[in-house]
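We begin with a single chain expressed as structure tokens, specifically the form predicted alone.
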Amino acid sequence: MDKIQSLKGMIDLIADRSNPDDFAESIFRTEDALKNIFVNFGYSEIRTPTLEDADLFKRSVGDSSDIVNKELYSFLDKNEKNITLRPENTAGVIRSVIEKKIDVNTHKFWYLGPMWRYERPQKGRYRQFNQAGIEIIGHPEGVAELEIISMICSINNALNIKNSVIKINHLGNQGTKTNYCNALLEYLKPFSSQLDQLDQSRLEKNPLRILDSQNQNTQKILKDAPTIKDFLSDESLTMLQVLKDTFSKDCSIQIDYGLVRGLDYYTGLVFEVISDELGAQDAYLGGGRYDNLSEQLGGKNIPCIGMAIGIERLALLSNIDIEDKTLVSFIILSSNFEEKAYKIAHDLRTINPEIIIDVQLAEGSLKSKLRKASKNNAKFAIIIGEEEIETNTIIIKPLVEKNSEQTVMDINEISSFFEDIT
């Protein structure tokens, strides 16, 4: 028979605490540091479902979107209803705001979890992925996008990542994303047959588009295009430069012009950052401002902005120290008093916080146990057979120092022991 594979673009991830170098080690870690950072930033976890209505991304993401015209996993459900997994959350977390009725004034939201998109997987990017993300809900231009920096900022900081680069740019207001499409839509009339089938569809549908195009040719049409520069307030053009001045110091920030991110939905900052150890998908975090989204759900008018950082990439790059906790490894030799000896080790996990007790569970010899614990790094091993129930000690035997002798402990003593081990 067949052995049943998992679908392509779909990864498994099997931590391996031995090896520091571990993919799903990193991601794990990255995942904790994420959370770590949004708690500290004031914000309140939301869950929303990975399934959703498919009408939600067709109204939110645009039609213009490679999104939904090539990667959405949509299916009829048994009721013949239209449904799709998530390709991203912050529809989702605005369709529950809208649906819950929820303060506005009052939330600012983190979120983490798996997403779809049917695309050709390629390094840090499958078919079903991670994102963590931040939604700022009911704030207006202003503070909120200095605290967005700030967060990103503090993120490339506490992974420890090098060489990126935090890209920003403003699309204006609606009447201002208007007007630059018509110059766009313009400038491109004349170089039309020279685009490809996906860059005119995208010179139908919304021109702004094209200015993502990864097609050469139209990159270099695009060259002497108008940019938004020209069609941006001052008030726009200065926040920018705002932007850039407050965290300079801090971060590498560049001003592109050229900017727009994949969505319909943005409006006024948009960014991303990318990083060259990456490749040509360079980019790892992204996001913008989005104050029409709700009203095209269904909702009021609320302003928002946010982002979703892909955790795959972000662990690629990720330098994160690995917390210095002890592993001390729990070996139980008798089977006559595994209750006994467990409760001891149960009592043991309460004494010191910065220890990790293994128990190990699987039958075998003192030798093959005294192995795997070494393997797996453990810096002790506790050892308990019937002698040691009888006498009421316990064996602590070092395993990172060579030819260190092993040490007979009342059981009594065990606790003044494990408050000072480091």
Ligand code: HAM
Second form
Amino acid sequence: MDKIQSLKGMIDLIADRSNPDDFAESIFRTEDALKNIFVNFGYSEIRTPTLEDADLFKRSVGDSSDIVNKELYSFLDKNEKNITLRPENTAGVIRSVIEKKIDVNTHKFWYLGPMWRYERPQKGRYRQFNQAGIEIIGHPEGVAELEIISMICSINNALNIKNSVIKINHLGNQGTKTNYCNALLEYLKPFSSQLDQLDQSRLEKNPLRILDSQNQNTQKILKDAPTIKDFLSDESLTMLQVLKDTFSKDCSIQIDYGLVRGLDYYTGLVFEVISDELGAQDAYLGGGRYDNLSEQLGGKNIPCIGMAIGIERLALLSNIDIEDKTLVSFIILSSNFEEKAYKIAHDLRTINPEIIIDVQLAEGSLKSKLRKASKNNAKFAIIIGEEEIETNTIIIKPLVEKNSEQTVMDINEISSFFEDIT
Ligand code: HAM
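In place of the form predicted alone, the structure of the form predicted together with histidyl-adenosine monophosphate (HAM) is requested.
Below is the entire complex, every chain and molecule, led by the chain shown above.
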């Protein structure tokens, strides 16, 4: 019979603890490190459904965006309702804030989970991928901007990321955006016939997106185009400079007046963090301020700012040491006395919860089990055979220091021995 394959652009993440370079292992470690940072910054977790009403994304991410036009996984459910697998999580969080009437003065949220976009798969680009993100709800422009860039620097430092650049820009308010779009449109109209099909359609729907064009000829035309810098207020320009001055000692941060984002809901600060080690899909983090989204979704006026991180991309860059908790490999030599032997492992976990006790469940020879224990970097193995069960002892075999002898220990001594292990 034919085997069933996973869907294109969707990957299984199967971790291998013994291999620090393993991709899935690195993804899970990266997620743990991010959660720690979010919690240490005082954020609370929010977990919204992965399926939402299709209109949510049309009204938030925007009809002119590639995400809504080409990339949504949308379908009718059994009740003929049009539903969508979320392509991002900002819209879902704000939907929830409005629906649950959450007290906006107190909320700083973090989240982690899968997103779906029907894109052409390539290195660092999947159809199902994971994002971790934060949304700061109810804070107008000011200290929230400092907090978000501060957190990005902390992430880069904690995960030991080299060669990354935080690019920041300001889109002003809705009025600034409209004025700049009009100026861009006026400038680009005479070149319209020289633009490719995609850029021509952007010209009609959302001229700002042309700044992001991959077409070299378009980029040449854009060299003399008006820049948003000339449309920004002094406050907005100062905000960019303050962020650069505050964090440039700690992180590489650049003002890029050409930076636009693929989602329509932004006004104010926008940013992306890129690394040239990632190849074509070089952005591993993106975000910005979206003060109008709540009203667009039928809520009251709530100023917000947030960001999301592409976990698969960040994991390729992060250099986190594997947790250095002590690992003990627990080897039971026969199924005849499994329950009695397993009870010892169970008790040891209670005595010292800081230690990893990996009970080897598979059948096999002592030699192969010891080989597996060494491969997993176990500090020592605890071996229980027939003789040990009869004499109420266990064997402790050190695995890290070469040539050190194994010892036989009375079961009554093991508690104090175990308590002292670090
Ligand atoms: P975004 O820039 O569309 O922003 O996505 C954030 C990150 O998700 C990207 O920088 C990238 O690393 C990752 N990503 C996006 N698409 C893919 C893909 N197909 N495969 C792998 N990784 C991908 C947002 O989603 C906004 N919701 C961010 C935000 C939060 N803005 C305000 N709050």
